[in-house]
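What follows is one chain in structure tokens, specifically the form predicted on its own.
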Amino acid sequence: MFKGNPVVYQIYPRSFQDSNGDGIGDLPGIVERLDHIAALGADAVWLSPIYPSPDADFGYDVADHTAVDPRYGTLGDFDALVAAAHDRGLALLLDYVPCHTSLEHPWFREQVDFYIRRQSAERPNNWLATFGGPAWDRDPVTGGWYLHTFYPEQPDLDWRNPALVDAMQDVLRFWRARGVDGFRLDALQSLLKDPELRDDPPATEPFPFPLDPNYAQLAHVHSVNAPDIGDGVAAIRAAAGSDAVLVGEVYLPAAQRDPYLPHLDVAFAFELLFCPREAGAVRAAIESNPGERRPGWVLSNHDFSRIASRWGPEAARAAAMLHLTLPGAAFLFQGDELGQPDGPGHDPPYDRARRDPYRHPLAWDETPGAGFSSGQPWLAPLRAPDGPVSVQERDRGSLLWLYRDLIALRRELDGPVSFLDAPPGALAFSRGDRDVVAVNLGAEPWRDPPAGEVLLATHEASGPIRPLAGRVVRS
């Protein structure tokens, strides 16, 4: 299914069109709005959770699995957009949420033993939740303790009870049989605990991507990524089958992944999401996840801030053509092709973690609901720097363009990276024999760019490369 250099874009629903008024967006709106994603040159969907949820990690906390939010529609409507999406020859991922669920889930109190429970006076052991706090919670019905890797509302499954994953299963059945293409596993490194539910040891070393201060306290060798965790995520490749994607959000640095690759098709690489804008660390990042890795690209998504704000608007263009001219799989979230920035959020927040400023709608117009909502969006649209969607469409020059030419071009790149020599603070590196990505992240310019015919250019075709601006040429 995944071959070459796909393309992702992941829709965040509540935020990408709504289509009766309410504010929310729904999978009719999503239909509505297909023609955009097929413009770009996208491969496939991915669809953030749509299922039932009572929203204390909206939509993270499943109540169930095989049916559809009513905020969102019907399983009619998701029918609607499977269809749609094929017809436009783009593929349909959903999230899949395999190792906990909502504490509404009808299995918290009907199948018991589909949970991590302990009953004992003390809490089991020193885990940690992923949000800060300790990991076990008292169920006040039983009295005993239950995990939650994530808030209290987010019980942890027991992939280690074969009942269970037959039960898990047969949920990925279920939506292969609608017709979806694959699912986006998330927080797969949680899937399996060490058996013993042996205490953590402190932390002696920072981890190398963003945690929560009292979750980095202690070394997370027991309470995730168990040495047997290739065999759950076995189990959810033989559920879905062999023609099925599986993209892994496995939060662990690149060398640590090793063990689930044999049963996916994509690995999230993380190292270029929390990069900072300089060119060792860029490059850094890259030789971190060669081919072999199944490397899956993604400088933003619905948990951490939007490269605009965190590169600075102004290298939206430079870091569109890093991110595109890499081999591998590369994941787009909604509004980065129009340059999207961080939003204000909402005050108070609707989420613990603070996350509502990287989720506000895009705006697809100049109206004043931004094309997104004729009603009171549930946080307002952001228009880019550039201008909606309808501007930059009718701009040539636009960002929105920008990204359409560089996923074209990205159908003739071919071969590995190769780094080439540049300049302090700039980035060349070869893609097969005749193909050369030469980007300027310093604050002077490139004198000396490398020479051949320029496929595309972010700015200048010719002469030096400014800062923040890089261009493709062929030898």
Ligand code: GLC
The other form holds:
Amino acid sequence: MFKGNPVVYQIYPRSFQDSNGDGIGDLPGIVERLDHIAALGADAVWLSPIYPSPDADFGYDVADHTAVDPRYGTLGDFDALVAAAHDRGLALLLDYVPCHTSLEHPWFREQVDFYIRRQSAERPNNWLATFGGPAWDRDPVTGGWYLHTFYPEQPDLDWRNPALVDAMQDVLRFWRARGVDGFRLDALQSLLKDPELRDDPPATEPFPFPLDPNYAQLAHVHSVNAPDIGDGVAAIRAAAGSDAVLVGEVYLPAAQRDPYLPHLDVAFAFELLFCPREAGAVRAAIESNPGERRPGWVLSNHDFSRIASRWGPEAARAAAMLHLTLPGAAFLFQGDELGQPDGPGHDPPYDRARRDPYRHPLAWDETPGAGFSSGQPWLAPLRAPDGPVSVQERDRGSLLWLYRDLIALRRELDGPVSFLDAPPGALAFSRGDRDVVAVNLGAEPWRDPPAGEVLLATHEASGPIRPLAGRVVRS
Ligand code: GLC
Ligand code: CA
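Starting from the form predicted on its own above, please write out the structure of the form predicted in complex with the ligand.
Time for the whole complex; same chain goes first.
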């Protein structure tokens, strides 16, 4: 199911489909909507966390790794979802959160050695938390300090303790036995830290991806990405099995992801997610992620501004063409296929790191609740410029149909990327020796674009390529 250049559809369960009117998406709701994903032509579905959670970080603070949050359903509902996905030829990936739990996980009190804790008068070192502030808080259990790389409600697990590794490997085996095909591995760069807990030095150059400004003051040479990190990832692979699909979220630039790759099928290529709408930058992002880096291309996810807002709705079609014609895996965040923009979020924000705007529910139809919920939705469904799913399905020229066509065309593209000459602002690359992708991100029409049989066009299929348009041609 997960061969070649797969397309993985990311579901944010709270915001996909509510089946019982409580305003929160759930597993039976996902089953109702699987045909939408199958019709896109996706190969797999990745579910953001579905486990019981106090929601300090909306599911990424896990209170029980081997259960389903009652708001999302039951283990029985989960089994039904696995079966329904497999019936449609879709692999199912869960989000596995190895680096921390919720403070409310029973382990925090009952398995003291499962966490990174120290006894000392002052904080053990100068490490900072990803969301800002010190990474150490007073430990209510031991009276010392506990480490939290993310929110204080997310204490860090100690992957240098073999008993903890065993316990977390059991989690992988539990879900594999229930039919799960693989996992998206959360925040892997945090799996192993410096065992001596040495201070991080001040940052001397900017990190290439967005960071909280307080966190960005230090260069994270000891608090993440220990030299032996591959051993930790290998332990995950050993338990998940050689045939499991493992997708690493490694929030590091391309070259620094290499030690993780021997144990992964895919690692997110964040270079494209943070790339401005500019041909030179896009080319550099693509060239830093050749096939051997096993790139998972991503334009949007639940953590960052959506592509339709970052690049503008007028660029949504060109962005889709770039995204889906690259070799490797492509990750499509729910709603991007409609051109969903960022929303207003909630006031006051649910997420302290202010990521509500990227997490609004999908708009399925033109009814008042947009088909998402018959009750009061936790965040309002957002309508994209081309309309909800029901409208875009009837319009052969909609963005939704372009996504379907691109995913179908993707099956025919083969071979590595090789860039060709193009005028300023434009991009042209070949896939293998037959096909050329030409996308114009500049302000001027591209008057003599690559010639050949046009396999797919975002706009006109002949003549110049207008700004923010693209074509795939076969010679
Ligand atoms: C990952 C998730 C993000 C979460 C963090 C901590 O980056 O994508 O949503 O806050 O890990 O688990
Ligand atoms: Ca619900």
